[in-house]
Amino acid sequence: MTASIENSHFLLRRLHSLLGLVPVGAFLVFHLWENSQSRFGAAHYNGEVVAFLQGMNYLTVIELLVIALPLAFHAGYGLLILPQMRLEPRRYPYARNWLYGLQRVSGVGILLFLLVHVGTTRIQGLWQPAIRADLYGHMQALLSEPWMLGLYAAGLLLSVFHLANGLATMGIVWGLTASVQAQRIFGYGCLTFGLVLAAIGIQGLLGFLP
């Protein structure tokens, strides 16, 4: 019985890890890339980027099955195992231990940010067609508030950190980087990936500013 429960937790943790990379992580990369096109102005962003996405066939099905449900599982299981976190910085003053703790804390912060982000864009747009018609203008109005800009910047950086650090951790847990040297090299690769992704995301935010 105990072995069966342990196997279930093992499979759930692997699924949690995998979904965090694909499709959730992949969608984050795509989302930041599409938002980076805000630098081309409202006409391009609304007429090309948003129009293409809104015109996709089976858009609602894709949003539910490819984005919402995997994200809900990843976030829900992450909250479920959060109490199991044992961060002891005095006993284990290692960078990996701190990153382990920051990974869990960032997940909670991202979840709170998503409630605001999705609520003020996708959900609010369901009953306000003007938002769907001019998403660029809506985002520009939102980010014109300094506190909202700060919230979006924080949510962006937390999301990028969570993905990059999660990718590095996944390499260790899945046995892809067995040696210390391999972990170090892959870790630097994940750091570079995170910095590039963060730069793309910040560029997208700045593109919405007046």
Contents of the next structure:
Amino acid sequence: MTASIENSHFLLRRLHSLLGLVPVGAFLVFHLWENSQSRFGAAHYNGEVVAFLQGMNYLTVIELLVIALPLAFHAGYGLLILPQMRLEPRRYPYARNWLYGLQRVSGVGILLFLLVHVGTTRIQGLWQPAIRADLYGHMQALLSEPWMLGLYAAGLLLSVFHLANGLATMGIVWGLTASVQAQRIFGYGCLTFGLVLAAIGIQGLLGFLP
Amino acid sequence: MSRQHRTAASEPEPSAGKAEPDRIHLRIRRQDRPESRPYWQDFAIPYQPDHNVVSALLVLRADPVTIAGERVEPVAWERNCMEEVCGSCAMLVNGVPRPACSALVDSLAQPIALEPLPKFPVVRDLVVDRSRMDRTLAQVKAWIQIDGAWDTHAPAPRTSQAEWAANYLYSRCMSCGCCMAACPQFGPHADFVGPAPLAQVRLMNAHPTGRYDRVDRLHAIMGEGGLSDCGNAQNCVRVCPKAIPLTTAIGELGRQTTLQALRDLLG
Amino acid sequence: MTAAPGAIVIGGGLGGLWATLRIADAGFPVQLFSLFEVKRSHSVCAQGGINAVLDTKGQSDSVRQHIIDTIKGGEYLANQPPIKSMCESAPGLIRTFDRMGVTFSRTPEGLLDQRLFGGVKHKRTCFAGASTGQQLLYGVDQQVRRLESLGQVTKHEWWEFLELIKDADGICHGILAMDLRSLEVRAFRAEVVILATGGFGQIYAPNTTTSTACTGAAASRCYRQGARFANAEFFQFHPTAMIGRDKTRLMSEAARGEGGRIWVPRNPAERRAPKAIPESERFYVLEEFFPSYGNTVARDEASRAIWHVTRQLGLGVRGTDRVYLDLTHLDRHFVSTRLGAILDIYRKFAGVDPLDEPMEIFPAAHYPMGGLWVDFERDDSGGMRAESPRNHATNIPGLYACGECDYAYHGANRLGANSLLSASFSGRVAGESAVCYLKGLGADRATLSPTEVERAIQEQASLNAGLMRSEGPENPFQIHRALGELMTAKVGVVRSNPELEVALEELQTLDTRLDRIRLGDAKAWTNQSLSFARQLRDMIRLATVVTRSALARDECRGAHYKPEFERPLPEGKFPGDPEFEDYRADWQANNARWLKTTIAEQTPEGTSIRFEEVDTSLYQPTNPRDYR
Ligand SMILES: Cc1cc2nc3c(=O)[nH]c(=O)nc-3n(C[C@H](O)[C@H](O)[C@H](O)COP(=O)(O)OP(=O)(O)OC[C@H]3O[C@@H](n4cnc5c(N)ncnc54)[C@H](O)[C@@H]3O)c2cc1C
Ligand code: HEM
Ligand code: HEM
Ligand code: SF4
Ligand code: F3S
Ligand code: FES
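Switching conditions: you have the form predicted on its own, so give me the form predicted in complex with ligand HEM.
Once more the chain from above appears, this time first in line as the rest of the complex follows.
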């Protein structure tokens, strides 16, 4: 009776799916919401938003367990299944086919973005306390470089797309949306969610600009 | 071309057509053996308005001379029913996987490019080996477990018309493999069983007797190459000539496997 | 060469798969051969349905009525015990199919739905949407795949049966088959062989509704090796088939039933589009010939009328064979809801909407009633004795036949929706008989001489090599075309002895032309031309059997129609009238002479024909067919 448990294939894949949403997806929403507060200025951002986070007990443990590990698993497993793709966008120019391809491409994009992003913020902050002390200033400095701004914009949009589209496919994967109609309606729901999230994210980015 | 004209042109004598082509130009990707290199050849046969790709190939095989005037070996391809129900003749017609017998020449841009159905090993020319579909059907146990093929004298269980209609959609699959060819997750590189066998699991699981062994089938599609390997590209449902709601089946199986996993986990 | 006793089944249509199931269920290993994946078999083409008396429609239908309808439909030419058993088993078969997962259409209460089909008064036909044959075939295919996964069945798809292996006593011990990819010829041993290779409509190609694999080559090969062929002259033509270059596709009779009218322009030189031809210049063929029935006249009558108008009066559309089947005068909505499936087929394959333009149709070769002769054993109730090794045995010991390639159930004409039934039922019975045969085998099984087998393999291989090297002026595909045209023209719907004589000569010519072909393909790999050229030889042989049998039968019965020997019912006279009684006496005298199975056998001199008594023990022919 437990054949599906003994064979990890299914559970791993579902775990990947689930982690994409919680905590990784949830973190993204929260993170973008957090950063959208940049428009209230350095004092508020550093004093309220970052301080609240940095003041949390067991922060490192939480960061590792709730963000780093799930993300690493999701990304790692994502990279593992990536080579299964044989995309033929010209032969099959259907929207869903494109989205399928973009989901995978965006995953890689996000990964590259994260290396730079987390590397220059959280990691670099490990040995440069100044960064952690004034994250607002640090981000402002970073984003003043046009190419860095572009990279952030891209990373942001890819992540938002990846989450919104991932949410839509999760509906099918978990069996919440089966009929064509249900999938379409939920798809539009995810699109709306994505647009709102993108707006929040862009707004946050713009808040760091002088 | 007007409908009137089309009917008038089906007479044997040449018609006084306006812009009507006088020949059908076929570009065929050929391959002598499974391991040999593919190459292209161009052919032309006299135009007739009621040709489909299979009937054109039938004409061609009687006189296989390329446009360049070279006599070559007849093109190998599969067909049987010529009514779009046996599934033999699936190939790429102008780049799209579809049954060739229902591909009317008049509705195709010329030259008409014919290639073997991708994802399956080429046997010769347009013939491919789709035995993998049979193996995957066995892998997902797409059958109903009965004691033997005899009459139990129990009347057939009642099935509502609505339920019948939903099931019937899936039973029309003719194993042509078009959906498999179009699926970006399916191919020689991967274990994925592909959409058609999944749809059969959906069908069998809904059968009054088949329900009893649905767990077996669910476990089969929860293993390697199973349902999880679908990436929801949904090309399958777009190319299926029988309009089988493959993605609905995949969604329904998603739900069934979710519940089954919970049952398994909770014992 | 001693192997565990097992069976070889050739053919993976409904017949072959049923036989496979039964033998494997009984615990004997089965090797299943097919030209392609079994799911591509011609059985998938059947759309209409399968007969079985379930009486879910409250019409007090009875199995006895099904039996009588089948007997009368075949004009008494079929042996009655097998028919009885078949009709009695039908409901059980349907239930078994349903259990296997076949999606039979349902009534609003959820019961198995049944509909009316040609030639009967009761709703007796089970169906699964518009794809019954496919559903039934897939049902058994799944079961066979299950047994295959258990190791009880071994499939050899892409293998072509070439010849039987017989021992010195003429007992069949296996087959030679050719791998259609590598062209390797190999011997396969088994103690019993079941042939389920379907029909042979391709001798009329392209004027046939059958699939391209329906060449009858396998049956013809058995015939060449001594199997009897029975009732070959009876070939059912379907009156309304849409003409195509590759095949003629079936248009259900429903089109006429719902008000479709058949007509041709009165002027043979007419070149206008059909809708531009005024009413007064149209010849409504069936309405003029059969004023009381009009367009709903029976299949064979309709076929003959269309034949007469095109081939004899030369009134076919634009000088061709075609006639119009017109729906354009009917209400579009009504037609769309009633005939949706047919309209789709026509649109799909003709690219024309039958609601805008009349369809162009012609009678097409549809179903051969004849086939390999098979035996049966009668039981006390007058049916076929269950579990007798004689049932469905051919005259070659160890060789059984079932499905469309046998002759057993349809007599001179097949009732619509009875052949899916006969294919399934006969497959089951043949499987059971084969099991009995296997169980009855003594330990003293003859051993085959390996050198003999080796010699046969070499012969086949050198035949292949010879064909691949051939460099003659003829082309096999053109010869096939000529065969189809010849058979359609001279051995078709209407026959006459002088034409049949000519046909025999022309068949001989085709056969010699085949000696001088150029294959144009010397590759020893998936050489489709090679396999085709080989089958063509067998098709010509079968066509000769058909023609010889037709020549021998000087009467009109069922699908076999020779106007010279027609006995028309006396107009306006009914039983009791002296004219009618004279007619009845005449009819009975004719039966005494011709109510016989035609048996063809291959002899060194060619085809020999003789006649055999028919078992009419259940329902004596006392009343002539009278549809008035
Ligand atoms: C268009 C159409 C519609 C029909 N509709 C109906 C209907 O509505 N109701 C009804 O009752 N009947 C119908 N029929 C008839 C019915 O479909 C057939 O009689 C029946 O399916 C025959 O089944 P079978 O198993 O005998 O042969 P098939 O299904 O023809 O199978 C033959 C098998 O033999 C194999 N084979 C052949 N030669 C060789 C060889 N040399 N070596 C190895 N294998 C070989 C093939 O691979 C195939 O698997 C219809 C027929 C046609 C043409
Ligand atoms: C709007 C643009 C963004 C801004 C301004 C931004 C800003 C920041 C900052 C300031 C940090 C450092 C936090 C710290 O050191 O405590 C951080 C960390 C991080 N960011 Fe972003 N970010 C943005 C977009 C994204 C996106 C799109 C992702 C993708 C999911 C992302 C993922 C992360 C991760 C994983 C960390 C490390 C978190 C931790 O371990 O605490 N960020 N980001
Ligand atoms: C870092 C690199 C990442 C990679 C390589 C990656 C890869 C993938 C891939 C390949 C899928 C498709 C799985 C499938 O449908 O079969 C996927 C799905 C998903 N990803 Fe990611 N991802 C990455 C990061 C992220 C991030 C940062 C998030 C969150 C913002 C995320 C959220 C999701 C979600 C929600 C799904 C949907 C899962 C499903 O369809 O079941 N991924 N990811
Ligand atoms: S699901 Fe459709 S495309 Fe796929 S094999 Fe079946 S009929 Fe062909
Ligand atoms: S195309 Fe393939 S990825 Fe899934 S939705 Fe269809 S099976
Ligand atoms: S020939 Fe059967 S599907 Fe085309």
